[in-house]
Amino acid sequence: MAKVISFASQKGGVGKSTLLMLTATALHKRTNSKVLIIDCDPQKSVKETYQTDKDTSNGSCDVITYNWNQPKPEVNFDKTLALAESKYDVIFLDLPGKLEGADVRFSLLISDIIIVPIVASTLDINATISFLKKLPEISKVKKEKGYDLKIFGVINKKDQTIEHNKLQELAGIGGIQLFYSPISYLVRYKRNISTSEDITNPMDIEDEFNQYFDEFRTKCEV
């Protein structure tokens, strides 16, 4: 069965698509693992990429979007899951910036993994505890169903500033673990977002976005 791994945030403009993508397309290039991505998110930036890729080049991840605005969104999401869970190892979900809503709640409930990326400005910090503090619900649901839930932080657009500091403090907030490894405030991960083409040499120990990636594999178990 396919691991089903969401990356969610409260509020927009923490890079939640960008991190998803570069992170399914590292996946889907250095491993023999099948990658679907299931786009949720109404800006549908992935879908967006994904048509652009596919014009220029070959190999890009699968992805999809789901239009949560329909009859029975729940029952038809789950006839998509299943389909998608028999041909794929991994399915990584891109949810709404948001907190409230049906299709949050429910995209969570059938994640086996939530990563939430962290931005380390007084208005993100309060918005991810507000977001984490909902979480423990989830876990006790699927918890009652015999699934475990994990929840990762990954801090994203790393700078020199002292919020830094601060982000610490998250951990354990709603079952949340944080990654070792952040990933900074560069240009690159601006302008080479693809669903194609990795990010950068994978042979390159030294680069924080392999150091991140195989944190994300080790801790994912994918």
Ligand SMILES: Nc1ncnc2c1ncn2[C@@H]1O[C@H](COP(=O)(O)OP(=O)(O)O)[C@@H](O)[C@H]1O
Second form
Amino acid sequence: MAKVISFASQKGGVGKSTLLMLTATALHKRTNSKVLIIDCDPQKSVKETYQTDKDTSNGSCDVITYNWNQPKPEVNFDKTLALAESKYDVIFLDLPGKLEGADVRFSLLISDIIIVPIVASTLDINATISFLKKLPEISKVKKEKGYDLKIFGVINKKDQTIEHNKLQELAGIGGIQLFYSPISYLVRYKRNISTSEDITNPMDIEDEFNQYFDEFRTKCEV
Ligand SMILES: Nc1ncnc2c1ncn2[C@@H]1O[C@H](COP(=O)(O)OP(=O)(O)O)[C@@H](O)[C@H]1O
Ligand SMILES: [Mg+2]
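Okay, that was the form predicted alone. Show me the form predicted together with the named molecule next.
Below: every chain and molecule of the assembly, starting with the one above.
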């Protein structure tokens, strides 16, 4: 049974798609896991990156898009997922930066794990808190059906500002557990983003991405 991991936040621009692609690519390249990305964002930024890559290189993990503007989208999503679950070990969902809407709610309900990228600015922190406060309801519905939901926060675009001191206050809200390993604001995450190339040498244990990735694998058990 595949594990479903969503990258979600009601805020756009916090790094959902970036972290998802980096993580999915590293998992695909470094382990034997069969990895699928389902791009559920109408902007389709992950799918577009993948298509650009495919022209020049091979070896990306599989990427499909899911269109919510169709009759009975939940029923078809269930079918898509049932097929995917027999073929893949880990399924990543890239969600749009919003909170309302049946699409986001449904995607969260079918997730085993939600990763919330967190950026340290007052606006982003407030939006994250609103998002986290909606999650206990999702956890409750899942629990009633006998499923567990894990919620992790990853600090992204870390810089030297004092706003970073405030982030620990988020710990525990809505059941979130913060990663120890942050991702810095670095040009390499803007430029070298790809679904077919690993961001860094996996052997470099000092590298912050590798530290994040190790923590991801341990916490998400993948
Ligand atoms: N750690 C980072 N360092 C530098 N730039 C980043 C980082 N994470 C994301 N970005 C940039 O921020 C912008 C928004 O990221 P994106 O992944 O599209 O966010 P979201 O999917 O949450 O809307 C993109 O231009 C991306 O390249
Ligand atoms: Mg995105």
